[in-house]
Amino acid sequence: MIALESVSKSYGDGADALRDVTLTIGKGEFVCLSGPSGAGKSTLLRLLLREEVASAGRVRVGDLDLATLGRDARQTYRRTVGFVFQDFRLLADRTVFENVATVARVMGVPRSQQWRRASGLLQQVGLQHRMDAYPLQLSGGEQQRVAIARALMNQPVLLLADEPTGNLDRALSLEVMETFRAINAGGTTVLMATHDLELIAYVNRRVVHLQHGQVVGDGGRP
């Protein structure tokens, strides 16, 4: 489903995010991107995104080029990824629920569904007695949670998490991780990035580890 070949992504201080990264992810899969800081992870996700073109290389994801992708394109391309960013990304002046619905709403799903939807997913994380308050007046962990929520809202083919449990007790990062499995399960496929080793022990699949921005180990389950 995913496949990186060659890629290379350079910043305008020269400095090489990712260097020379070959990378194929088969669909349904869930995949754990290990590394310290600065090793290329959160680079690594936001070329598959398309926030960002890859310097040299290519990225496809199923039987699209990523760099080839007009702006019409790349929308209906985002549709079918959920993502859940390190800052959470949240709208400040939209309750929790309208955070969580604006997804469905975007792409012209009818009211009743949007509701039921979102809803079930602020159950699921456990934020449903907060649908009506707003990001500034919840702590950062119940901030990721929501953020969680609307990455799930368009139940999308590919899932993306960026450290999605940094900010999270130990609890609810495994039930997080019970989330993904989930949505794993059904048949979405999932890239994780994170630095915790016992959250990856936990998780238990494959792991690609990256260091200064190249690819130094895939060898299956930790």
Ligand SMILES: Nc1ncnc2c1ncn2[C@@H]1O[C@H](COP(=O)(O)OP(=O)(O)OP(=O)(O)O)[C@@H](O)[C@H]1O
Second form
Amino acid sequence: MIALESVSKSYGDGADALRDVTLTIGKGEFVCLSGPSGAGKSTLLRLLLREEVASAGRVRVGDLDLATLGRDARQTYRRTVGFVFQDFRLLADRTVFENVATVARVMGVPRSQQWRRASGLLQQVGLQHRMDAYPLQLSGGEQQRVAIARALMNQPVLLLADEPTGNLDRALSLEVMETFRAINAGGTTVLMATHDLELIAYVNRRVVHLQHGQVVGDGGRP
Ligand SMILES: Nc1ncnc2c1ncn2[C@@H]1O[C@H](COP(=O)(O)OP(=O)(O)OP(=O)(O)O)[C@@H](O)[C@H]1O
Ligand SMILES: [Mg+2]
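Moving on from the form predicted on its own, please list the structure of the form predicted together with the named molecule.
Whole complex next, starting from this chain.
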């Protein structure tokens, strides 16, 4: 599913954010990406979303070599990926419902289906009562849950989550993990970056540990 071959990433100043990373993740795996702040977790996820391009090495997802994708192919590819950003990136001028449903609208899903799926996901993350609110009217944890619902809207084959529970309390974090588990059980490959060791223990799956841009530990396949 995912193959990084000797991948390095430099942002042009300072040390490389990733250094010679080789990593394979199989279809259907649920992998936690751990490591201290600055280790390169977000960089690795951004490479997989093709927001950034590797400075060296190759990043492949399925049959695609991400470096070779043109603009249209990149768009098509991104629609198969769910992404929860560390900073949420919600559209401030759209309601919670619109933020979640937009992905499906772009893909031409009928409106009644959009409604059913978006409200179902908002219910799963406990926000059905806030569907008509705007992001800035929500707490950090609520915004994070909107971002999670949005990422799951297009039934992605790959879910990339960057500290998806960074603003949530323990109970909500575990609920989000249950949602991820269910998605994963449905066949979606999940890669989640987190510092949270308790959460990693709770998930109890493969753990890839990054430090200074290198893989220094890999818990193997479950
Ligand atoms: N856009 C950028 N421009 C320049 N340097 C960057 C950029 N993004 C990240 N870096 C640098 O790359 C390194 C890895 O950053 P990255 O954001 O991938 O780490 P992280 O593991 O996600 O950290 P955190 O846990 O704090 O989110 C850091 O040294 C960071 O300063
Ligand atoms: Mg990060």
